[in-house]
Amino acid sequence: MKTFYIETFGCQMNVHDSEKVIGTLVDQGYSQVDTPDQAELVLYNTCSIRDKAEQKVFSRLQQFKREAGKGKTFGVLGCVAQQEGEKIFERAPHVSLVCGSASYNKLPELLVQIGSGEKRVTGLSLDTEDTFETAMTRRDNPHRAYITIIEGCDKACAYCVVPFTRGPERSRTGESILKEARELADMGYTEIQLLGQNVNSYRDPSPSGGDFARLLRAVGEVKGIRRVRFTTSHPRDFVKDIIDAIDENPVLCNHVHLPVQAGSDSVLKRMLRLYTRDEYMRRIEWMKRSPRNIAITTDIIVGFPGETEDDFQKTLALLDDVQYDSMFSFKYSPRPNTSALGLADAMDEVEKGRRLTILQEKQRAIQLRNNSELIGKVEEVMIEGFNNATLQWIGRTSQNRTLNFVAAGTPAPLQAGQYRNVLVTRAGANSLVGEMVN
């Protein structure tokens, strides 16, 4: 039996893409192995959002340069593949396959070409009508499943390479999404996460033409599904009807990830983010007024070209205004094909690092305060596993908080996928601790 190894870099979209690749390969008679040493086919599913992630991929490839010609085939998938294309063959001559995410359904025929003696094959089309068609998906988690609802992005944020690596927006039909959700529920999945570069701009391409809020409501009604999450959102397309849908149905998780990127209007304008700070805060107010106590998380970039100290202070002030429950933060990284490359006033790495440290320390203090307010409250968690080192169960709340807990005197053994009520007894900046209650 043919063997393959795949390593995934990047976001949840990439993780789910790897699930599709794994399913496709297994369907073709391949067997997945745990290390590249064991594999005949070695694949790296890549991320190019930041230069660091991209360099890590080429570092991995360099480690196996001497393995070329010893019965191994190497392939680069995903965003770096789409971004660099055939230039990857120049940087890593032992690579035989370069394939972007829109062409994963063509993997079987690409591998046949390699098997027939072709040294270098590519799948780099973005203009495809069958983006969402794959032979099958091999789910990594038996309880939580991803569903891609939209691919690509029509925004042109100055720092972002996604429109070049994922292509234009293509929405999947609502009927096919609901069919997959029902099939997952029948298989025992209880949590679904809807994925897209910008889920808010989803539009059903079928005659019904429903928007994202309508889709959310429909998925939230699927029998057997207890939690529905979604990521990621663009503030420009985030409408109040999304919050109304969350308010109406507790199956829709009370957590929204709404990337802001910066707190200064001048920086947002240079970033081409298409909204102002005030417009962003209006959406925050919709969530703050919700009776569901919605957890709000975000992404922030520091050191974007032209960012002054005053701009940075406005971003720090935004943290005070919003009180985010969690944050992903990064130093600006120049990416190919993006308009930000032409901006002047590039900041040195030392100053970027200083600002990132200040931002993260401030956010850590906010998270500790927010989490501490939950002490004494009972939260429902879905059990994800058991930590043998701490002898605690690992659970996740509807707000996407990690809650580690003990379950003394439990009459029946616990297991992953179950839902239990837990009393929060302690809080840290990144997680909670508690005790299971009846």
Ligand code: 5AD
The other form holds:
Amino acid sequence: MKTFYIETFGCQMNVHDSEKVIGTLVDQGYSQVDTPDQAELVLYNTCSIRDKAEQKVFSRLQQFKREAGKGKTFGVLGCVAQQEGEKIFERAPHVSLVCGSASYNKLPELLVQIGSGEKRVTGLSLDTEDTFETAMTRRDNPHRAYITIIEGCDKACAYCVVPFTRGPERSRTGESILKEARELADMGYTEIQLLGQNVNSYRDPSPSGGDFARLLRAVGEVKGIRRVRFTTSHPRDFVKDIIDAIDENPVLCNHVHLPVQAGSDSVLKRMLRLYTRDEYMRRIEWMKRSPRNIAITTDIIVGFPGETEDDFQKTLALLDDVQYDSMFSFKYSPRPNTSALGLADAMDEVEKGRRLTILQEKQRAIQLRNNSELIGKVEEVMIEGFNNATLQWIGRTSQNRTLNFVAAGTPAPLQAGQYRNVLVTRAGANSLVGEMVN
Ligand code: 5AD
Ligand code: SF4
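Could you please show the structure of the form predicted in complex with the named molecule, as a counterpart to the form predicted alone just displayed?
All chains and molecules follow, beginning with the one already shown.
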């Protein structure tokens, strides 16, 4: 029996890709082990969104330099693989396999080549016509399932590697997405998360040509599915009909992740984001007017080349205007191939750090206020597990908030995957605390 170990870095797309890779390897007769020491094949599914993420894989590989040739094969998958290609063999000579996400359907073939003695094999084509076979996917979570609806990205944001690492957009047919959703429901999954770098530009490639809102409505109708989420959205392609769909069907979770990246028009323009602050705010208004009380979350980059203090103040003011429920924020990191590399006025890391801290402190106060407003309300959660340290159950609300709770005097024991109503009693900046109600 051949053994493999896989470690995943990066976004949910990568996590889900790893589930597909695991399924493929198991189908090929491999069995998964928990540590690299036990494995004959060691795989890293990598992220290159920021330099720090990219460095992680090389430091991992460094740890195992001496293991090479002792019957262990090392492979680099994902975004660093696609971005660096054969250069990885130079930097880490004990690596034998380099394969980007668009070529995972070639993995069985590549592994056979390694098995027959080839020292270095690559899968780096980005124009793979056939989307990766998903039938063998091994999902990690038995209740919540990821479904890829669109691969790649056709935008050209000045800072972003994704168009290079994941290639051009390819939408899956609605029919195959719905088939997968129904199969998942039959297997007992109740939550589905639709994935894509830009789900809003989804377009059914079959003659029906339905858009994302139509797909969302259809997935929301699948029997047995109680929650549908989606990520990531691009403001430029985000249409009002998506909010209308959420308003119509409570199965569609009241949470939208709408990365803004910056609050100043001049920065947005240089980032090539293709929208203005006003256009972005219009989308926020649609959500604020929704009766569903939609949670809004975002991504922000500080220290993009040429970001002035005034630009930064506009980003801070945007936080006040939107009152985000959560935010991921990053220092700008120059990336290979991207157009922002050519921009002047790079900011030093200390100033980036200063801005990031100010931004995060401001957001923390906003979140604490937003979360506090939920005290006294009853929220439905899906149970994700039990925290042995705090003796609380861990739940997630439709708005994607973590709600930890106690269940005093429950007749039947609780289990992950169940849905329960919880009264919110306390609020922190990052989570809520409550008590189950019957
Ligand atoms: N530097 C810093 N942050 C980046 N992101 C994408 N590219 C970069 C970069 N070069 C951030 C964006 C994106 C999130 C996934 O990562 O905010 O939305
Ligand atoms: Fe990282 Fe982007 Fe690749 Fe996801 S798509 S793994 S975030 S580089």
